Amino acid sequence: MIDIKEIRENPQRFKQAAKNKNIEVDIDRLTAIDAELLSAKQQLQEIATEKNRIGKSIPKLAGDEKQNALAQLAKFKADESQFEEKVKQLQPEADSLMMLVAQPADDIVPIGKDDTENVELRREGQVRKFDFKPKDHVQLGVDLGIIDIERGVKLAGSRSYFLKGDGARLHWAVLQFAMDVMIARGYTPMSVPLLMRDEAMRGTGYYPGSEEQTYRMEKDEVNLAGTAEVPLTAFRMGEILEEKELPIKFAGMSTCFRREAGAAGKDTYGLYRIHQFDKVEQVVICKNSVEESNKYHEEILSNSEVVMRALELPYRIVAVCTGDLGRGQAKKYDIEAWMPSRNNYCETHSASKFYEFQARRMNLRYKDSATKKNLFCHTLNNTVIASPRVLIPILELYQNADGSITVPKVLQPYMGGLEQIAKS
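Coordinates for the sequence given above, by itself, in the form predicted in complex with the RNA:
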């Protein structure tokens, strides 16, 4: 959420921000309602002042004087209800418009309409050239008996799968390895609840907007989180933190649920776009400072790069353009790993910087020692590893001519020393 004062001061900035992000929000309507609400509230405040003044004198009065005072109060009450009606009518609209105002992207973010206009910043690692005809991850997985999509679909519908035997082991190995990297880097490991109330969804910026992307338990009015970002970022929701607690750094491992509504027919092949996967996510909550936010944005990106390099996966870093940024994101880097079967670099990580957008929505603050003021925190997050999506490059890049898979060195200790996945 954006500070209404900033919108009042410079509505043009937020119109432009929305336009750049391809987001609909009627700033003119918002400022008009805001002005009306403000004046109505000022009137109400004046009436309340008078009412309080008269009300306080009542116990000292008696007889006619008292009757007079009561009559005056009755008149004020009539005026009051007129303004109250106005507030009641306009406030909900103002509130919901406020939830739609976009965080302006940083100036250096490339302007663009969608992900096709993201800008590649650099490439890391060598893309493997095969001297045999490589299989894709589905062929490899099926032949090795470690992936079973058919039965996944039979039991759970489209975009579902089973991982079996060494496939399941590899999946857990990569997650556990990623978590251990984060713990070594000073992040607090977290196991989190995933059935989230609407407040947590709104606080992180997923609602309103991503309801269609979310599985909702209608009976219990909770939502299945699509990422541990939700519980991790909202962990201290509504609290006032001590400055010395910051930065807070979390690494959470969780299952992630996504409906993929509107993606029908897109990426239907294999384990790329699926309804349920597991992910280690990193979240940083820091002070209200652009410099700090920038510093930790680079840090969470580099954490994930450490994991990718340890897995020896070729990848590139992409600066996400304005049209591909979420409502609350000021800047975003994607990491895209090389996936031979897709003959392209494809997103495996997404590092987002929000400034105070999320913190403001969830009222997450800290006491600033210099000013003694309560300031909104800044929040950031990034994928550490998401599996099975990352199994696509791992399986495809580590495959051998005989159809076996060499287990990445750093994962071998997590698989009981197993060096190769072969047909059993």
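For clarity, a rigid core is taken as the largest C-alpha set superposing within 1.5 Å between two forms. Because the structure is predicted, anything quoted here is derived from the model rather than measured. Numbering follows the first chain given and starts at 1. First, how it differs from the form predicted on its own.
- This chain moves as two rigid pieces, and the smaller piece turns through 22° between the two forms.
I've shown you the form predicted in complex with the RNA. Could you give me the structure of the form predicted on its own?
There are no partners or other molecules in what follows, just the one chain.
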């Protein structure tokens, strides 16, 4: 959420931010309601002051003076009731509109309409050239008996799957390796709840806006989290932290759930766009400082690159354009891995910087030692690894002419020393 003072000072900036992000919000309506609320609350403050003054004077008065004071007090009470009713009527709409306001993107972020206008920054690793006709990950998985999509769909519906035997072991190996990397880099490992109350969804910026993508348990009024970002970022919501605690660095492993509403007919083949997957997520909560946020944004990107380089997967880094940014994101990097079957670099990670957008919604603050004021924290997050999506490039790039899969060296210790997945 944005500080209303910033919107009052420069509403045009937030109109432009919404336009750049393709987000609908009526800033004119918000500023008009805000002006009415400010006026009504000022009137209430003045009435309270006068009521207090008159109330103190009444015991000293007598006769007509006392009657006039009582009459004036009655009028103030009637006016007060009128202004309170006005606030009661306007405040909910103002609050709803505030939740829709988009955070302006950093000036360095490219302007663009959607992900087709993201800007490539650099490429890492070499794309493999095959001297045989390669199979895609589904063909490889079925032939080796490590993926079963047909039975997954039969039991759970579209975009469902089973990982079997060495396929399941490879999946777990990737996740555990990624978690070990993060622990070694000083991040606290976290096992998180998967069911989140609406407060946590709103606090992290998923509500309003992502309701259609979320599995909601209506009876219990909780939601299946689409990422560990939600519980990790909201872990200390509503608290005032000590400055010495910052930065807080978490790495959480969790199952993630996404409805993929509106994606009918899109990326339906294989393991790319699915309803349930597992992910190691990293979250940083730091001081209210642009410089600190920028530093940790580069750090969380670097952490994920360490994992990708260790897996020896070719990838590229892209600067995400305004039209592909979420409501709260000020800047985002995507890591895209090369996937032979898709003949393209495809998203595997998203590193996002929010400044105080999420913390303001969650009322997550710290006591600043210099000013002695309570300041809103800054928050950031990034994927460390998500599986089984990352199994697509692993299986396809590590395949051999005989249909077997060479296990990446860094994952072999996590699979009991297994060097190759082959037909049993």
